[in-house]
Structure formats: C-alpha cells, structure tokens
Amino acid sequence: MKFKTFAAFVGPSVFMMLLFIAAPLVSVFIQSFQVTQPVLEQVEVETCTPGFLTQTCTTEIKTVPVLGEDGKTITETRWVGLESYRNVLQMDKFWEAVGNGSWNDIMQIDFWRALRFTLSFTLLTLPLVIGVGLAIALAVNNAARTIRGPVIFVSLLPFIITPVIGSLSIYWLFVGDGILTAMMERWTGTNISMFAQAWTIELLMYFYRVWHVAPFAFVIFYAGLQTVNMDTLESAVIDGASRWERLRHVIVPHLMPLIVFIALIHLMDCYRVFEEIVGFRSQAHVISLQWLTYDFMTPDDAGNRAISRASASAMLTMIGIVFLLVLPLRRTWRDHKGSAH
C-alpha cells in the first residue's frame, strides 16, 4: 500500500518537475517566431504657429500608436518564422564578408562579434581551471596538516565573493590610476591604459575567471585525491615510478570522471559569461551571447524591447551550450557503459 501510495506520489511530481523546467524553454522557443508591436494609425495633425497678422498652419500626416481604454498602447502579435534567427545572425553580411576575406568585416557584426569571445573566453580558460585548480589540490594534499585549513580557507575566498564585485575589483585595479596600473606606469614609465584596447580587457576577463572558478576546481579536485588507492601510489614508487609519472598514470586517471564533471560545469556556467562584461564596462570592445541577448531586451528611446530577436539569440546560445557538452558527455556515457558490463 506504502509503495502504490509513493509510485502515485512520484509520477505527478516528476510530472511538474520537467513541466517547471521546460516550460520556460517552451515559452521562450515560440517568442523566438513571433513579434509584438503595437498597432499603429495614421493622423491628421494640424500645427498653427502665431504670425503678425494671421496664423500659419500647417497639416501633416503622423502615424501613432494606437491607445485602449486603459491608456495603454494596444499591441499585436504575428507570426514571423526564421525572420528573427536571420536578423540576428546577419548571413548576408556574414557571408559577404567571407567572400571578401574581411575578418574585421565578420567582426563587425554583433552576434559573430559575441560568439567569438564567448567561444575564446570558454576554450581557454577550461584547461587553465582544471590546470590551476588540480595543481591547489595537489599542494594542499602535500601540505602539513597544520596549515591545511588556512590554506583551504585562503584559497575559497576568490570563489566566496559575488562574481559582479570580484569582477569590478580586479577593474577598479587596473582601471586609470588604479593600484597596479599606477605600479606598472612608474616601472616602465609609459603611460598604460589597460582598457583601450579589446585584448587587454579580455587578458584581464580570463585572469579574472581563472581566479574565481578554480577554487571550485580545487574543492572537487582535494576531495577526489582523498580516494585515492594509496596501495596503488606506494607500488608506483617501489617500481620507481617519478612525481610525474605518478601523476600521470594514476592520479589523473583516477580523478578523470571529476574532471568531466568540473568541464561540463564550466562550460555550461561560461558560455552564459555575462557578469564580466558588466563588471569591466567592456561593451564597446568585448561583448557576450549572454551580454548580446540582454541588449536585446534593453528598452529603446521609444520603450520597445526587442523579445523575438532576445528569444532567437537565447536559443541560439542554449543551441551552443549543447554542442560543447556534446564530447564530455559521450565520454561519460562511454564510461559508463564500459563501467557496466
């Protein structure tokens, strides 16, 4: 009776669960094909400016949103199909500038501006976490018992802090007479503006995301090297098998599985880089998918947001996370599969 009463309780719960997850997956798909714009007329305004003897008018013809009852502008929703994708994507421009061999042409685009930091941005710094954050675990493993825990504390800190805050504190190091720039001038004695250029801003975002994430790498990492089958280390090193040797053949391929686990996190949290380009100001040299969709839904002069164009570039950002998670989860289904037969 208990287990009728938990299997009945179970499938609705499920149920909702996928439902909450999926439906504003749904809702943002269908937006991506539709636009919404207010119903417009046309209206005859007349306009009379005072003269010395008479009036002069003049009658123009103004179009103008169209206002309910309420006061509110009245709105209207229609089907567009790809219309959206393709004004997000700009293959007209992007293949005309192909055929030109124009780099800075494809650059000049916005989406394919954004999808190559975004894509730079979550390449380069995946082995640099893994790297970093491996390379923590393995010097506070070795290290005295005694200093361990200040060491785990020291070493957290970087990833307790809100990424907006860590981010405009690395800025406000480097931005005009910052601390380091003002170091750095009085040693080269050059002036040095840090953020004047696209590739120094995004040194500093790589810098920035190491320094923040590979703390998690590290946490991960120390808790995978407490498993590890000491018989196994200790007949490496009566074979005389080196440090590295060592690490190699033992360490890494027990810590494999963590590190997929630690690579499709970072790069499901990275490709939706977003707080970085807020916290250097960096939207007139570098920008993101993330940053881009969030442009999109930025009211304009008139109050109109762009949420069909928002819509296609959120799903052509999830369509991207999915294609990078691609490799690491056919390993791990590999594994997997190996692991049961």
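Positions refer to the first chain, counted from 1. Fair warning: this is a prediction, and the values are worked out from it, not measured in the lab. Throughout, rigid core stands for the largest set of C-alpha atoms superposing within 1.5 Å between the two forms. Compared with the form predicted together with the partner chain:
- With the core held fixed, the Cα of G71 is displaced between the two forms by 2 Å or more.
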Second form
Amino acid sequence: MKFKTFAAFVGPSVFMMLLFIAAPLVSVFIQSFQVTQPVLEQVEVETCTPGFLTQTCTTEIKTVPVLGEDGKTITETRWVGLESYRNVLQMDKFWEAVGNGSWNDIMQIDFWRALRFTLSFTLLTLPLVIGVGLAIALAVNNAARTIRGPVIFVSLLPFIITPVIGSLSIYWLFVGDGILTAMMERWTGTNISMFAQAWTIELLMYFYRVWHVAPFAFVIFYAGLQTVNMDTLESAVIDGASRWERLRHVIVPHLMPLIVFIALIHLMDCYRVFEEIVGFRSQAHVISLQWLTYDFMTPDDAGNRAISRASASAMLTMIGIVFLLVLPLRRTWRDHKGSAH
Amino acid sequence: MFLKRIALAGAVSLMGSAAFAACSYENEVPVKSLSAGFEAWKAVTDAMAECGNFQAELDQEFRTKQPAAFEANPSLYQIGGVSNGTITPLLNAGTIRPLDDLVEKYGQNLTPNQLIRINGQIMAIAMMVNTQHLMYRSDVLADLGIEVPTTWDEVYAAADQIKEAGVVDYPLGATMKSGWNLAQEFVNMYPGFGGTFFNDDNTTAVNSEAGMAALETMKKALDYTDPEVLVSDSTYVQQQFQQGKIAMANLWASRAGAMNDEAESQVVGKIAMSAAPRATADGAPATTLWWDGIVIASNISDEEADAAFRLAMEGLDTEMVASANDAAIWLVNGYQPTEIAKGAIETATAVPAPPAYPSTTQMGLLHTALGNELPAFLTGERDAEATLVAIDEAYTTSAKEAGVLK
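Return the structure block for the form predicted together with the partner chain; the form predicted alone was the one displayed.
Every component of the complex follows; first up is the chain already shown.
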C-alpha cells in the first residue's frame, strides 16, 4: 500500500485518538500536579432563614470566593508537585500501619482499601470468567445442532444487559426483602442480610461480574473452537487420548492466544470496576479505585470538588492497569515475534 | 374497585383541567426550571406549567448539575429549585440574581418570612420548610403503653420494648446510607449535644466531647435497625414504614405525606408525628432546619427573568397550596397545617430551636468527610476516637486543596 493511501485511511482515527484519548490524558496528567483554588476572602454575611412563623437572621463571618470584573470566580493555579499523590496514597499513614503490623489500619486508608478490593476482584474473577466461558463454549460445541442457536442466544443475554442495570437487578433481588433473599430465608429459616457485611457483598460482586462477562469469553472461545484442527483431534482419539487429554494438549494450546486476549480485555475492564459499587451501594464496606476517583470528582452541596486528587487517583489507576497488563502483553509480543520466524 | 379507579382518574383529570383554567395569564416567554424531584416540587412545577411555555426538570441529582448549568451564558435554566444546602455554590459563583425589584412587581402574595435575604438583598424565595421529625406507629406505641419519646434515650428505651414485643421486623428505621445521608445524621445529632462544627480559623471542631457523644448515640441505633441500614436512604425508610416493617424513625418531614397514600401505604392513619428527639433533656431537637425555594439565574435577559419570576409566583400561589396541602410544610399563604405537619412544626418552634443547616464552603467539605469516614465506625472497623481523628484529617486535606485552610 502506498504511504499516502495508508495515511488517508489511518489518519482520521489517529487524529480522533489524539483528540479524545491522548489530549485528555495529558491534561489529567498535568492537573495531577496542579491545584486550582478560588481566591477567597472573609466577609461578614447576614443570612435570614425562615422558621415556621418568623425568620431568624444570623450574622457570621463566611469564607467566600472573590468575583472578578466579568462576574466569574477568580481562581489561581499553583504547581504543587506530588502533593496530590501524597494526599491520595497517604504513605506516612501506610508505613505507620505497616510498622504496627496492622492490616486493619491499612484498610482504613481509602486508596489502599480500594486497591485491595480492585486487585482481588480483578484477579479472582479472571480464572472464573475464562473457565466458565470455556465450559459454556465446549458444552455448546458438543450440543446437538438443532438446539445450538437458542442456547447461544440465551447464554449471550447477560452480556447485553447494561452493567448498571444488571448490578441494580442483583441488588434488588438480594436486598433485605428482595425475592431471592425472602426465598432463602424461607428455606433456611434464618434472617439473611446480604448487604450488611463486606464479604457477602463481595461474593455477590464476583458472582455478578462472572455472570455478566462469561458470555463474552464464551463467544470468543466458541469461534476459536470452530478452527480447531480436526485431523489433530482425530489422531489424538486414535492414539487413545481421553477427553481431558484432548482438551489439555490440543484444544487449550490452540486457544491460548484467545485466552491471553480475553485476559487482557478482562484485566482492563475489571480494574475499572465501578458499576457494582454504585449499584450495590457498597461504599460503607467495599470501594474500588474508579469509585474513589468518582468520589473526588463529585461536587458536594457547596460546589467543591477535589479535581487534583481525582487526577492523581486517575493517573494511579492507569499506572496500575499498565502493571497488570505487562505480563500478558509481553507474552503476546514474544508469540508475535516467534511466529514471524 | 375498577369503577372507583375510573371515577378517581376522572376526578383527577377534571381537577387538572379546572386548574389549567386557573392560570391568570398566558406565558409567552419559554422558561425552564431545574429542581429536586420530590412531591412538593411536582406540585409547584405542575402549577407553573398551566401557564404554558414552561418545561420543568425534576431531578434528585440537581445539586451536581445546577452550578454548571447556571454558570453557562445564557444559563440553561431560568428558574432553579434550591435548598439552603444547595444555594451556596450559586451564591458563591454569582450566578443567581437579586430579586428585590421583581418581588416588588409580582410578589404581593409573599410573606416576609419567605424572602431569603443575604446581606439585605433578596436572593431566593422560600416555599416550604423541611426538617426531620419523629414518625412513629401510634397503634404500636399505644398497644405497648409507651409514651411518645422526646429524647434519643427514650427512643432507644421504646425501641427496646418494641423489639421485645416483636410486633414489627425492626423497631427503628434510619437514613444511614453511607455518604450524604449518613453525614446528615451526624450533622443533626452533633449540634444536639451542643457541638459547633468549626473553629474561628476554619479548622473543624468535631473532634470533641460532643462528637463522641453524637457517635455513641448514633451507634446505639444499630441494635434496633435493619442490619442493612448502611444502604438505607429516605425512600427506603419511607417504604419500610409503608410496608409496616418499622415502628419509629427520625425522618424528613417531606416524607410524611406518603404515609397516608393509600396506593402504596399499608399503614394509612397509623403513623403519627412529633418533634425530632432531643439529644439531651434540655437541649434543642437533634436536627437541622432546611428550606426549599426558588432562585432566578443571572445569566439571562431581564425580560426572561421577569417572565420566569412571574411564572414562579403563579406556581407558589394559594391555589397550588390548596390542591397539594399535605405535600409539604408550605410557607405559602393559605397553607392549613394538618395532623402530619404537627411534628415538623413542633420541631421548628421548639425552645431552644434547632439550628438551620449551616451552608458554607467548609460545611460542604466537612459533610463529604463525614460521609466517607463514618461508615468504618458503624461497621465496627474503627473506634469513635479514631473516627473523629480521621474526619478531622480528611477535612483538613480537602480544605487545604480547596484553599479554605492555608
């Protein structure tokens, strides 16, 4: 292909990627080293509040932002170096807790609490998603041709549900008087509160994520299974290989690139876990890194938002994803180079 | 049953059309509003819509949208529905206009009590007061011979008796959803013990004896509530009441009307209201006073502001109150307090009176810090003392970032 044609094809997407991915990333990177504050002044303000019958007026000193000529708040931006990162990571408290050998103390620091959950969530659901996806794919592949269509359709359903809606449904099914909780309570005769302690909430989150993502893995694996070399399989059968041995030595090696691909996508997706936290209202017990960033970003009633800490926390999340992806990416790279020879 | 429903629907649609005829003029200028989504706002915006050319957005997330929407030029909405908690960012950014001349022109029916003056200028028109009050199952308390509790100690004593009798699933309900709701519970309880939120230098004063007392009192509630109380917000508690699951709760006055809504409540006529419980025997009710009302954007033409304000006055008139009397504790002329307003009025007129919610930049930061740090105390991962220290530290960090503290 001529370079000109190539550039004309790729140019627009490169431009879009620069505009919508690279530029915001650079801006967040810069903002994580800056703090933008309004210029504040202290003024005496008399405020009147209605009671039921009469008003009460109070005069107090309030800290309010100064408005400029154009009617906008005057702000000033300072470089603060790594301060926002320090505020998010709280290393001094972390080391103190490590010094005391107190896991509980470490878990009181928001970032480390969020990191703990995000990592265990990502790493625990990964093998489950791959395993369940592969199992469904094998089952469908061995099913009779006539029922394959409906089975594929039904097993894909969880994947097309919007994540927020899906997690809300799980919440409603299992909350105090939800249908499933009521049913379990009838069976066991005890009062069950799935959302009253951290471990049950986490269990439900793992369950939900695997249920939601396994169909994706299934579709990919199912497509992969159609390309397995039949001759190799048949000769394996003739050699007396059992079902398990055929799976281990023929099918899985054949699907390996797909497994790595799904692992990559899953790691990236899972590290950004967010919907479950909001849907399950689990903030009291479990938070994730993405939720932490969101919490910094959300303005409070007075309109304050912690943009600098949000930027720092977003950058840290990205660094985390890069760390997680290095291993599988290196493998893909080696395979890629290997196949070139 | 079916006939009754049809008759009811007919009656409602008749009421609608009768009210439509009621708007005294036709609105020519397109006006939009953004407000919270509870019953009272629905009544007010419905009344405004009768004049035509009006579009209302009722959204419980209004607080996060409003500052940016009003900062746009021209502003995306002409009318904003605010409370004393959410007016601060608008005031700070100067995106709402003084209303003195408009009040003079169209505000003949307003009472002085409704005019929210900041430094003498009218910046908002209040339409209702809101506060928390004790709602209780009058039948349950009467059956067990329990006096209506007036302090938190009495509430817990009563809860003990109700728990023993086992007449409801849980004696108490509480709006302790982690985040804003839970923080509000502390903001209610803490001044009840005589605590002040800030020192003169803008540092927080919650790490105090009053803070300890507030935390301990809040924690006692967990013995009597649903174990999942850390996910329960106002709507959840309201439903627990309606389904007969709880017997008492200190809940928003704006939720009282729903108790007698026959379409969704199984306890119609069984819920009574009294003043919010006191933290100490001779203190104020442990709650804060709120008002809800309207503001007009500054980034719009004077003509639009004129039309918007006139429309708002039409929405806040006596007729609207007559048709939605029980939707709120109205400040509007013509409001007839009924049985369900008793608790809120007792709370607001108590001596000493509860404080108004102290809406400032610092309070916003502290509210967030409280909402994030309190859950660990209630789940038992951290003791009261460490929690207060954590709140102090979280507030200090964000106050420094916001420039409130040096």
